[in-house]
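What follows is one chain in structure tokens, specifically the form predicted alone.
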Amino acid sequence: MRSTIINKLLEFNKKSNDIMFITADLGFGAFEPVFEAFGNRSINVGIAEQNMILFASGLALNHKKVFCYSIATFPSLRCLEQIRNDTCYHNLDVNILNVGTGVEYGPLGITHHSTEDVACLRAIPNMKVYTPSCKEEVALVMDEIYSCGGPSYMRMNKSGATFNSPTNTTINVVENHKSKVAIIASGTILQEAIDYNSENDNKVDIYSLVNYFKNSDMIANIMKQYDTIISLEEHQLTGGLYSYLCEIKNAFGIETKIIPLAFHNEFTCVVGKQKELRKHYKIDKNKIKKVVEKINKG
């Protein structure tokens, strides 16, 4: 997913000299092609994420399209005031790209576990929140960001899930087995749903939700097709995917039952690799299996 970001930035750079790339002392060993191609339009502000957002907002006021990059918790939670007051209030073209969402940086502990960012950022007016699950969705989102103005936030990991090429920046069908149960996943944790289906006979339909701000009617029409939907996210229960689906359910009068798999509003005090933490906090393929078995038993 990160390599897709780099390739897209290089592509945009050939189209416009108004593209800026700002990093907060991160990206070394990966973004060198961007640093070289952008020249003095690529800036390292140091370990100063709040200044990065302020600086980016100033550049956007001067008609620049700005991409900021850092590890997920730093350009989101650390910079909320700057994002709200300086970027979103003025509806500026500042686009935050991050890596390490959820518990990808699991061994580094709570300071690097990004499990509240969607809830915080989608509550801010004008902010567009994207949660692509694979490199193909990242490419689609980057093209959309390039063609649109205003602030955006893209949540991703270094690498993503693997499935057939998607076509939409709202929600994509990953697997369709004509089941009465569907999983709607947000982000790369989608791979847990794919792995569940590959290992079990009681297969479910799978969708990848990419954004939290448009085409809610498209999502509603999908939800209406199922008796039960399992929401799967590497995020706190409150304010993320489950909350969003419940909002749509209420707005469109949908009777479908929604079962959440998420962090239950707790700090992720356990450290370990991403797969280990997903298993520990019961948001993995094993928990999906238990939930599907319980649904089928009635």
The other form holds:
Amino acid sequence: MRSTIINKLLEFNKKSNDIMFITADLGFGAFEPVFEAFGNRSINVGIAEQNMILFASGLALNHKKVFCYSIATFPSLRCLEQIRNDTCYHNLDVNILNVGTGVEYGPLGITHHSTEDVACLRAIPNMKVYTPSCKEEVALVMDEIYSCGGPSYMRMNKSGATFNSPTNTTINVVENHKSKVAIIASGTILQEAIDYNSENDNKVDIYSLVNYFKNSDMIANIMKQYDTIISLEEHQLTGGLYSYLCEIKNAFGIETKIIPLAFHNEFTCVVGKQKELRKHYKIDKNKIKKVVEKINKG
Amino acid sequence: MSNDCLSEDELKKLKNFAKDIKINAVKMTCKSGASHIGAILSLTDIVATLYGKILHYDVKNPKDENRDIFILSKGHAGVAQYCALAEIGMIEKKDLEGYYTYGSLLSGHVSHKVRGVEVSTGSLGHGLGLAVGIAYSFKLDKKSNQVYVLMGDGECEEGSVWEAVMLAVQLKLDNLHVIVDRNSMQALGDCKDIIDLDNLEERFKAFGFNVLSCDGHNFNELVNSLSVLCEHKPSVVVAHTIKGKGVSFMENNILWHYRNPNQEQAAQAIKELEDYYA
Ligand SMILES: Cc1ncc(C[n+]2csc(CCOP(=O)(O)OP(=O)(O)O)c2C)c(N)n1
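Previous: the form predicted alone; requested now: the form predicted in complex with its partner chain:
Now the full complex is given, and it begins with the chain already shown.
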């Protein structure tokens, strides 16, 4: 996913002289081509995320299209007030690219787990939150950001799920088995659902949800088709995908039951890799198997 | 910095400008019950100097491409900016009457919904970082617009201020002008008893700023300091001020950070301000 954003940035750079790339001292060994191509339109502001957002907002106030890069909670929670007051209230074209979310940095510990970002950011008016699951969705989102502008926040991991035929930036069908149960996943954790299906006979339909701010009717129409939806996210229960689907269920008067697979509002302090933590905190393919079995037993 | 650069006439104009802002501010805080009159009286002479003598703007077109940018980072003193905008004709004087009341655009902390205000502030420590971004964008576009940002001294306790200071120096933003309203007080008392900002000038100098110091109630000194351009360096003017300036019972009295004047106090304040600027 990271290489996709780099390629897209290089592509946009050829089309516009007003594109800026800002990092808060992250991206070593990856963004060098961007620095080279952007020249004085790329700035490392230093380890200063509040200032990254302020600086970016100032640039955007004067018609620049700004992409900000960092990881974990640094470009979200560390500078939440700057995102709210400066970027979002002034409705500026500042676009935050966060590669390194959920528990991707597992063994680094809790300071590097981004597990509340969707909840915090989607609560801010004007903010467009995107959670692509694969590099193809990242490319679609980047194009949308380029043409429609920010403020936006894109939540990613270094590498994405293996799903290569998305069509839109709202919700994509990943697998269709005409099941009564479906999984709606947000982000790269989609891979757990894909892996579940490939290892089990009791296959379920799978969707990838990409944004949290528009076309909720599209999502509602999909939810309506199922008895049960399993929401799958690498995020705390409160305020993320499960909450979003419940809001849609309520707004559209949908009967479908929703079962959440998310962190249960606890700090993910167990040490382990992303895959291990997904397993430990029961948001992985094994847990999906148990939940589907239980649903099928009635 | 004591060379008189202003003619008698210009000086008189600036004094009247500041006086009108202050008198309106007293009336507005009295009527609305809003706080921060001390902070407003502290920076009004600076605001009047900026709008009266320094900033380039077009009253007919607030978004004029060639305008200078002014950011009031200590947004709690927004009344001073609103009144200045009314004085220059950017907004209507009658708009001031709605200040702080239902349906008005004029919120207590300064709002960009008001014609001529560039950005909304109110959470301290944001304005400078924004100004650095704007100043850099002018550099990229090879434009000569200047960017002015007015902060409180207590505000300098926010870490984000120094993040922005470091970047401004790194980017050699000589189109950036910071003004610190150095009244040596903050919300709960004197800075020296809270976070001692002694030698603020030295601190900015150590970070690489071009540093000027002046009496923030002396128009000649303000104009002189604010006119300085230092190639490849951002500038800061530490403007030494008195919180509540011009009203004897408000001067250096922390009560007037939050308190608003009643009718009687307002009448007294207006009388004193008339005398002060006479
Ligand atoms: C981030 C933030 N914290 C606290 C406040 C509340 N507050 C408003 S004014 C003020 C004191 C400001 O002191 P200073 O910057 O010195 O300005 P002065 O009013 O003394 O001119 C405080 C703490 C705020 N507006 N923003």
